[in-house]
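As structure tokens, one chain now follows by itself in the form predicted alone.
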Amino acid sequence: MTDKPQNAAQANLGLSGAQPSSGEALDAQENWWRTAVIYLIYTRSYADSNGDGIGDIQGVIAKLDYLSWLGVGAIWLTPVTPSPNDDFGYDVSDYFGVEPQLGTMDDVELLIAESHARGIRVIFDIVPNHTSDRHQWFVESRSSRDNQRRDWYVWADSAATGGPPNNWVDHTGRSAWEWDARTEQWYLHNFLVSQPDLNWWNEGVCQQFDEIFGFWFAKGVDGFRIDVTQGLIKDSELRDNPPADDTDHPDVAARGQKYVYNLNRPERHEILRRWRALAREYSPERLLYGESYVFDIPSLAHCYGNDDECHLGLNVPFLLSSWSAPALSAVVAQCEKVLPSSAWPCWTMSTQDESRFTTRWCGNNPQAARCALMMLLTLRGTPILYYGDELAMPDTEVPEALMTDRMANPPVRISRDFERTPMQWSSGSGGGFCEAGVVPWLPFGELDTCNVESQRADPDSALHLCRELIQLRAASPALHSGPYRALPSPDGAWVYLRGSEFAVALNMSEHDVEAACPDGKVVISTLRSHDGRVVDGGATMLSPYEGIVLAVAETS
């Protein structure tokens, strides 16, 4: 396989075919997450090393050279801790161990060492809102009202009517309370019945998680993505949630109530500050990325605190925006205005919980997907690529008989399996994910062209475009850290400056548009034949879904 020769404009910026800077030896760089591209791996779906059809830690280790070639600065793995897999790792049964299907502690330590040797940081998922009902803590908690861990979970008596303590519903739309006949009380579960919520008013729970964070930090983990940060504390009086109305986000409206008392409590900030203080004890400071699943930017801003809570927060308004220049640019503009000056933006197009951007935004149009990748990798802030995004991998249809996701909650979502199918490494039997003849845990998508092997061999592929954008970003402080400024844009287009060195013009429509741009030279275009094109006279014609990164000409 050969990499695409760099054009003159790229060569002038130092972008030879060499490894990106993130492949250099790991150092003690502070705020490393501001310049890194983070790569999210759904661990079960990345690479199967032992022939059981399930991705594992050794499979990730085997692909580290690919990730180094791609240029990512950090990998984030979905939970590797033991789990009954009702929610595939997000129902934890032991925070100090490793799920046997995924590997061993030796494998984890090797993954960290091999990643660090390639200049790649390692981020783990931590799930503090709830555990599995098979965790020893909950087994003890439900054994007796007098058990020392009874108050580690949220228990309550029946309401005066004899039913659940209040009107809260879980994320499947059913009551969030489950009756326990043995102790004659209800326990809270904001997710599955088998995922009881921890009681974060209890100091014993707080101290236990201090130990959990410290244990994994000591192993060399560089940070955590913190699951459900908005749910950590519940109203101490367990008051009813008010009804939803027409001002609420559709996800809220679908469940009929505003998340006032079971989520988004102000007391959660004290917990996040506690963890940030713990992260500061390590050099460099360990990353805390909060999954704060909120639907407006002001609420997202609260996740950061006063530079004393999370370093990064999941930007749900961006993730769930429609694919249009006005919608996405408006989210970015609001983030630039509302986020505290100390806060660093974070951009995500796909996750393990949301449909892949190629399908959800781009209607499986490969040109639109390339435009979206250029947008993600040229905005001010930290980009997160979901595995396969670099290929413009779409959702995969999964027959109902093969569905595994138990969190399905029509009409909001039927299943999350569609975005979790195995990584597509090659077109042969097993797709490079597993051995030929092995049945993967979820079915493959279209392997013929959407796979790493064929795209690495094609210099005009989405994969090469993605890699070159990562290289350009790594080599250019203006792109990874410079200021963002929107420029006047025609209908369907989005034009912005990054520092004084680069302009980005994105045609997010199916029609040709003429965009006013500064004079300069195209460094990278989504239409590779346009690389190196000179823009002179303040305007350039963009083909449908074309995006360009322009090196702005120096002016006297």
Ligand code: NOJ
Contents of the next structure:
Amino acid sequence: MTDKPQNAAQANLGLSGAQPSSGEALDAQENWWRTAVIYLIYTRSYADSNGDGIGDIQGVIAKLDYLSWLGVGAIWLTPVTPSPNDDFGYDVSDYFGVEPQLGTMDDVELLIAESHARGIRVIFDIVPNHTSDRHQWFVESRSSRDNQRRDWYVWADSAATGGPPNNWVDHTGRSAWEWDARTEQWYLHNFLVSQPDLNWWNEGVCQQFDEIFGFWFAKGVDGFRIDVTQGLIKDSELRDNPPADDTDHPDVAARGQKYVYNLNRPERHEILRRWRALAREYSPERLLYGESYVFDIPSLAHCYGNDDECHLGLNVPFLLSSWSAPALSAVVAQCEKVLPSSAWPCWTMSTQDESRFTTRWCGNNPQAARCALMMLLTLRGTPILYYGDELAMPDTEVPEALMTDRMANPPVRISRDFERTPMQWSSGSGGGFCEAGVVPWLPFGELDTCNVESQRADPDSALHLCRELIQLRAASPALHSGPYRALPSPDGAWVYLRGSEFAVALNMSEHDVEAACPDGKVVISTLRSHDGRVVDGGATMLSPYEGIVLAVAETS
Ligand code: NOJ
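Right, the form predicted alone is done; let's see the coordinates for the form predicted in complex with 1-deoxynojirimycin (NOJ).
Following is the full complex, with the preceding chain placed first.
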């Protein structure tokens, strides 16, 4: 194992404060996130250092050598700030502290220093749409109508006909308004009742968040993933949402209304621009990655603004696409067409809120999962790997009695626990996540069949495939940044060029497929015995779910 930077993004970290010597170097340094692979850690589920069955910051520190070996350029941790954990960190009760279950401020500082020493950037999660109802701001706000923080949250009187002020529903499908008997008004919560929405029309709230960003930037955090950017500000007149219709995404249709007035307001762009300018003031290298939970690519494009809002945006149409060559290639084609040239694409296949790709897309078929990993790591743009993706880790069935997720919203989602179970480090009691005998906060998946230790020992594993793809990508500008061009593809397959140097051919079906592609040599096949195969005659046979990265022959 080595601590040496494994990839271009790691090597680009401003090591020991060295000044870039040329315009080109400055650009690479500022844009490190274009070449990096970002690795998302559900902090409670990565590694438990203190025997309480809950992952923590020291646990992450202990795994940094592994992450360096894997070759990731940045880690993004789900919130580490204090929280009553109704939504596991996404209900913040203090934006300037560290949740005791996860560690201390010293641990955070060590995490940043140790990550940077390995050339790995650190991205924190910030939650500006709402707080916990136990945050002191809300305690004050709900104490009386004339409290100085009353207007920090969204309060409203009953509708003229009685009942909630309007028809908005929260993410569990119930009314988004909660009655406060003491002050006789309703407060808004787009998520749980215990997550009141902040009022972003209030300048005090805006200034407070400037301070929060600054506090963590000064600690050395390299960027933020911004929670719920689409929700940041609400219609000032609190108008009713119109009913959903059959043009809407099923998730929207399930709630029965279009998100016109409680989400996706145009005024949010001003807030994002304010943060982009603020981030730049700290350093042009600071990254803002927006959770932009929108269902179409034109709406996603808005998250980037005019290269003055988020640097990256969560690509929900890709994440929620079905698993098929036509569906996924259509999303990519649309991104290539619709995102402005300044907007850098970003791809993720799993998150803490959606079933893991291995299960959702690939029906737990290991060959299909390898093909998906090859797709993720060969598209133009920044890949985000969710912890365990590199093992093709599937969802874990969590018995109802052990479920913890309060945001369950059948039939849209039964529980998000299935994709949040502990990282599978090794077989045996504790699974390398916690000490033997300790009960983890969520049950383990199949430790014997899927774990880091056994995959590291097996050169043919998903883990090694993933690492080699990351290395190849880092070493090949054509693969991370070169132009993408789709080629005519037979049924079930997707063939594309990356620059003039590489062709990628993915068979996303369970049948053999013959795909036309340029001549050249297979650099990596998901079927490792096919590595090095020569393609000539302008076509190649692909086994079921086989993917290949082909170095295109110069004469091709
Ligand atoms: C998105 C986060 O990923 C999710 O886990 C959380 O419940 C919601 N935002 C609300 O903060």
